[in-house]
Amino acid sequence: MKYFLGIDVGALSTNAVILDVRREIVGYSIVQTGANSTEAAEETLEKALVMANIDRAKITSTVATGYGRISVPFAEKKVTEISCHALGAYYLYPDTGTVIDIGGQDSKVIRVGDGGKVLDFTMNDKCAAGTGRFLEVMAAKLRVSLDELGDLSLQASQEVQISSVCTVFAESEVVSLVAQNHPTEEIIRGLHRSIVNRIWSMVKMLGIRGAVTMSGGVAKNRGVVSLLEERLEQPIHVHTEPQIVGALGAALLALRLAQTAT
């Protein structure tokens, strides 16, 4: 049996997916990127191999993606994450026409055509506002864990408006709101609303095509997903492990690469 590997080196996490020749996921892994992208790629590969119960020699081809893809020396090919997220989302949900990817340091909206082809995209990579890093900073300031944000947001009966779009200024605004004794869950819901508003402005640029699939770590935040569904006026596909969508797309390209070579 031949196997195909996709590695997605992101700002906060590095993810791996292993596919077999039938295009089935047999192993995957998510690790923190940390200070060394190459070490993170090695670590996530080893963990994915353990899940797949195969050794490294069984990997036929490897494709790397993500901002740190250049740091994966064992990849035969390195490709943009835009194409990988589109392909991965289409594989999981064939009715996908729009992908919203909110990662650690940037966010993207991608229009997807038949077969997972990228038709158009827009991205915010100039500012951390509206990203996983933004939520990480705010969670620390509010002294709650990142995993708690979604549930706390859903408990809020109302929300506090966050006027600042810059992470630094929003942080100062949150400190002020805490001092004014605003409930934590209402502040969190306001922060989530500010993220949704930024994504909505990107969506409006491209328009919504077909079903919407969300990828990236922020897709695990039920508060953000709920508000985004409300704003888009339609449900959003979210995979059990939305962080592996890019790596999945890279693995599909690795399989395609091997088939082309034969």
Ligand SMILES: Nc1ncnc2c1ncn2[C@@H]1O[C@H](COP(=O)(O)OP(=O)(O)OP(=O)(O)O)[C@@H](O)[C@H]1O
Contents of the next structure:
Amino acid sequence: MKYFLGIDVGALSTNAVILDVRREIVGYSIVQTGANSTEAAEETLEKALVMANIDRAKITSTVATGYGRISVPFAEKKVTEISCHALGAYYLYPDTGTVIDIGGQDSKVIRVGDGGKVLDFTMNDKCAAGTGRFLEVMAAKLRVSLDELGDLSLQASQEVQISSVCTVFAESEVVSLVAQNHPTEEIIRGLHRSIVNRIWSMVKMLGIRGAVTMSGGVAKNRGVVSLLEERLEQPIHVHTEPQIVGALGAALLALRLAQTAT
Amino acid sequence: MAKREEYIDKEKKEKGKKLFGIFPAQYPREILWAMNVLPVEIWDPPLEVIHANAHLQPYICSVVRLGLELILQGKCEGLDGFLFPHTCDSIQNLSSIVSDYLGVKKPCYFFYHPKSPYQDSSRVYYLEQLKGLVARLEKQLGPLDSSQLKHRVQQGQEVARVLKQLYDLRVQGELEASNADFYRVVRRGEYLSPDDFLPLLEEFLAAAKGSAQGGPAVIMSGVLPNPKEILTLLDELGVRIAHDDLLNCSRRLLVPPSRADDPFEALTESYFAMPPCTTKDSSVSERVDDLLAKVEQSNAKGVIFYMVKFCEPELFDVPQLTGELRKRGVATLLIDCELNQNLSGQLATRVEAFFEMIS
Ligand SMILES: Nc1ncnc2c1ncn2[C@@H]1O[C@H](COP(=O)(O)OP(=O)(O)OP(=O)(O)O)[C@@H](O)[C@H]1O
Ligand SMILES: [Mg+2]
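Switch from the form predicted alone to the form predicted together with the named molecule and give that structure.
Everything in the complex follows now, all chains and molecules, and the chain you saw is the first one.
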């Protein structure tokens, strides 16, 4: 049996997906990228191999993606996250016409056509506003864990308006909101709103097409997803492991690569 | 060939030329050539900005910032004058900072060109501007020799003719040069005398004829091809810039020829036949048509809008341009960055993703 590997080395997480020839996911893994992307790629691969219960030698081809895609020495090919998220999302939800990937450092909106082909895309500027990093900084300030963010914000009956877009300024704004005794849930909801507004302006630039699929770690945050659904006025597909969508797309490309090679 | 500084220095010391620092973008270089002036254009000097920030708001573009820095670092001491064409508000403001506030003891000239839509009076106005500039220059440089001007106008047309040939070959995929090489050569005209630029172009033309690499073609629109890393990245990906709509390249260099006998008439005729440009307030529809024609000629797969951050005239048009192009199925990519900055991972990802999209 042959297997195909996709590895997505992101700013925060490094993920692997292993597919078999029938395009079934047989193994995957999510690890922290940390300081060494090459080591993270090795680690995530090892874990995915354990889950798939196969030998490394069984991997026929590998495609690397993510901002650290150049640090995966064993990949035959490197492809950007844009193409990979589009393919992965299309594979999971074939009615996908729009992908919103919010990762640690980047947020992207992708228009997707037939077969998961990228029709157009837009990406945030280099600052952290509107990304997962923004939420991490704020969660740390508020002393709540990332997992709690979503539920807390869904509990809020009101929300506080955060006026700064910039992470650095928003952070000091949060500090003073805390000092003024605003309930944490309301601040969190306000922070989520500010992310959603950023994403909304990107979506508007491209226009919504078909069903919307969200990928990247921020899709695990129910608070962000629900505000975004409200804003888009349509439901959003979210996979149980949204962080592996990019690696899944890369694995699909690895399979394609092997097929064209033979 | 000698480096920029050495070359300029030599022109002054050995050939007795006067040196003028020229800010972007359009100016009658033939008049300066005819008056024994070497125009040295200031677009993107490779400097670290230290002093200029004190004079400029954070939202001013890096063309202006670097130009001012060049002066403040004392690197324009050897110049005999400055010329500020009326390109945009920021350059207009720069001209007043330099001439009014800094007390730079050098003659500063201003050049106003008519903006579209053109009327009959625009021609009259342009002719007056040309002659007015000459009259002011003559006070510093002595009388303009009309046969010299005629010669230089012809030479300018010759330069434009060879450049057009190079561009045509590039459009057809018959120029073997990389993006980086092509623009390196074209941009030498920013400081070379036409006496040296023309042979350089001809030599390049002869050497580079041949079929281009097979990857997809794109059109690049914007102010100038800087940071250069973008050109190298496109080369690595096998993407050929088949034509451009860059202010400092095709938009001002591909001057259509004129048959007029009188050199001032010839300059005027050429000016009004130039491609559409933001610095001339050309309409968006003219610009869309121009871009679409370039896309069609070169069979390009997309247009990259390569913006200098905060460049208002360029950025104003972009939403409409990209909208119109998309409607017609032309892929577009918008990037903006500071001049001379390194290509960040994010920028590279955008370019690579665009490449994957059009391949
Ligand atoms: N359990 C969780 N609950 C809520 N949010 C989470 C959770 N886990 C991660 N996140 C969010 O996801 C972000 C990381 O997303 P992801 O792993 O997709 O990033 P990445 O792919 O490494 O980054 P990039 O794509 O920008 O290079 C974190 O910054 C955080 O905001
Ligand atoms: Mg990612």
